[in-house]
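Take a look at this one chain, the form predicted alone, written out in structure tokens.
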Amino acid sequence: MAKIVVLGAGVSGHTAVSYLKKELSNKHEIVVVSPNSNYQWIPSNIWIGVGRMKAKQTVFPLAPLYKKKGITYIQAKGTAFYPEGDNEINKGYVLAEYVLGGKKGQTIKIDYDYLINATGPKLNFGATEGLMPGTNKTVSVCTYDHAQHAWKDLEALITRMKNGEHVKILIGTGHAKATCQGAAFEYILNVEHELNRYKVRDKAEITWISNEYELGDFGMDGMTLKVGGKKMTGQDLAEMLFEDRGIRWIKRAGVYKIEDGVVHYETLEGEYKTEKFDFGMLIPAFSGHGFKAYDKNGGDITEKLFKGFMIVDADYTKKPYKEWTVQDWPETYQNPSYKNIFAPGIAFAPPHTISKPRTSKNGTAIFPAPPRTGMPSGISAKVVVDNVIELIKNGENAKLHKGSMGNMGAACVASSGFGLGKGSAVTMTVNPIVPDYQKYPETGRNLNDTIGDMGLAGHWVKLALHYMFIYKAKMKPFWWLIPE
């Protein structure tokens, strides 16, 4: 019998739990440790943030599902790792702190045979002065409760516009090294669509602000894709969409401070500028959770497990950007020091940036961090599950499964509006996520698999994916037939 502990119940964590339960017999114990009481389908937060969906349509409680499936669920927040155990427990364990009820604040030891760290990112709003959602006229769509507040503020702004007031809307990245540009990109398209629907578009100046060197970078160093059989860069596509919708843009901007309706940012040229706004949605920096790790004697071994995020089987050697390759990226997501610990999705430390690193004339790094959300999170979680099962069955003779972002494809459907007849979407697929210039010298990617399209059909896909992945997450009959 093996005990598998999964930290986190987001896309990676819940995916891992689902497949573990499907593939392992009941003699094995699966334990989920998460501070969150609900599962949330994060891509649909965009629609909550413009009032087109309710939070209850995108979330469901975890406890009843896990109880029904025979999965142990502990609502607690992981705090420290003891991969060697101690004098009381002769195998690895984690410390976690209860977050609710009469046990709130109490610490629990949770031992394991295998540990999957799927804690994802810390939404590091504090890395940018004044960015906390609900303050200084800023909101967020990173969680469903944030998105609800975003719609409340946007709805109030629309009322002001209906009364004849002209406003400024600012959407993009709120830190010089923020990632997840795709979520902000989708939100700005939806906000613009809704203002048209409410017939107040002429009352708003909408501006995109980003740390991208060029539009359409998305933390992947941009892309060349086929749209309608013709080559187009991600930059051309993004600029075309913004120009068609009258959205102005500010790029190469490192936001470092927010005041009441004023964003302060630094440019790559070393200039310090400001932009005023009445409504701002700025994606924060992502960071690790600050976990500590200790050996059997209580010595600090954090550096064996973490580089901000968890260390896995990547090449973290420092080298010039031009020398980085897809071979540097992890394949098994296994920690090299402790072979029974894995970290899929955003929880693993990327070996390097994908987009070219750039610094301002003042020495400030201004470029996107690598994205690991969405499909990569789900796929890497499935790889980790396969590896845990392989280790359980074959021990030292196990042959681990591999799934690098250097040979992994991903799809993104960015909606623009909502509804069966009036919605639209930009659909993009990219393969591989990390460009491989040895295999594809021209663009780093397979142009037959890196394609784009725009229109109503893409929106139908986005809407269908919402219901499909909620169904999958609830582990309904034959859920595993729905791909990651």
The other form holds:
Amino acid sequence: MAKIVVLGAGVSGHTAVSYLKKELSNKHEIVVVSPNSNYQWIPSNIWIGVGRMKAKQTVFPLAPLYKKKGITYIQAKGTAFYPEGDNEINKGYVLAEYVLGGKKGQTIKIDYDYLINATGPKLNFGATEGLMPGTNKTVSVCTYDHAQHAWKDLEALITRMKNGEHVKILIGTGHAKATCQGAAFEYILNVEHELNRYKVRDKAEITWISNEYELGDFGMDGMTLKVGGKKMTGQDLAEMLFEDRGIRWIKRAGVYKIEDGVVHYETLEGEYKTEKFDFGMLIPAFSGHGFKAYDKNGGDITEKLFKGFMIVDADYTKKPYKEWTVQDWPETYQNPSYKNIFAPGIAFAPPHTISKPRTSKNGTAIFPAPPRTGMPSGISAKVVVDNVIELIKNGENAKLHKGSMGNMGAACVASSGFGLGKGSAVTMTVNPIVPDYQKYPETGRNLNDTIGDMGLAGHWVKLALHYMFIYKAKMKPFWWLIPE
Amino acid sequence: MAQKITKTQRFMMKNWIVQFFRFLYLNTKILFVVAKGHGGTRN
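For comparison with the form predicted alone, would you give the structure of this protein in the form predicted together with its partner chain?
Next comes the full complex, and the chain you just saw is listed first.
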């Protein structure tokens, strides 16, 4: 019998829990530790943020589902790791703090045989001065709660526009090294779509601001796609969409400060500029949670487990961009020091970015961090579950499963407007996520698998994915037939 | 200078019949790309 503890119940953590329950017999114990009471389908936050979907349509409570499935659920947040145990507990454990109810603030030691750290990112709003959602005319769509507030503010702005006021809308990245450009890209297109629907588009100047070197980088060093049988770059695609919708753009911008309706940013050329706005949605930097780790005697061993995010089987040797290879990326998501600890999804420390690192003339790093959200999170969680099961069954003779982002396909359906008849989306598939220039010397990716499409069908796909993935997350009959 | 979306492209992007077949194609493509497997990259 083994006890598997999963930290986090987001896309990665919940996927891991679902497969563990499906694959393992009831003699094994599965424990989920998460500070969140709900599961949320994050990609649909965009639609909450423009008032086209209610938060309740994208979330469901975790406790009843886990109870029904016989999974132990502890609503607490992990604070420290003790992979060797201590004087009292002779096995690895996690120190967690209850976040709700009578036990709020109390700590608990949760021991494990296998630990899956799927804690995702910390939304590091504090890394940019003045970027707290709800202040300085900025909002966020990173959580359903944030997205609800975003819609409230946008709705108020639309009312002002209906009364004849001209406004400025600014959407993009709120930090020089932010990632998740895709979410901001979706939001700006959806906001533009909604302003048309409310017949106030002519009252708004909409601006995109981003740390990307060129539009369409998306933290993936850009991409070459086949669109309608012709080759096109991500830059061409993004510029075409923005041009078509009258959206102006500011690129190569490292946002470092927000004041009331004013964003301050530095460009790669080393200039310091400002941009005014009445409504801003700027994606914050992502960071690790600042976990600490201790050995059996209480000695600090944080550097054995964390490099901001959790250390796994990646090659973390510092080397120049030209020497980066796809082999640097992790395959098994196993911590090299403690073989019973894994970190799928955003929780693992990437070896480096995917986009080319660039610094301004003042030495400020301005480039996107690598994305690991969505499909890579789900797929890496499945790989980790396969590995945990392999270790349970075969111990030291286990042959670990591999799923490198350099040998993994993904799809991104970026909504550009809601509506069964009038909606649209940009659908992109890429394979592999991390470009492999040895295998595909021309573009780093398989061009037969790397395609782009624009239109109403993409919206239907995104809507179908919304319902399918919530069905899957609820572990309803045959949920496992739906791929990550 | 950014490329423009042509009138024909715009028509195709909104046409229900065309988009129904694109819907089938995109679902198949996504399924193929995502579900065809993954693996390592090192020898």
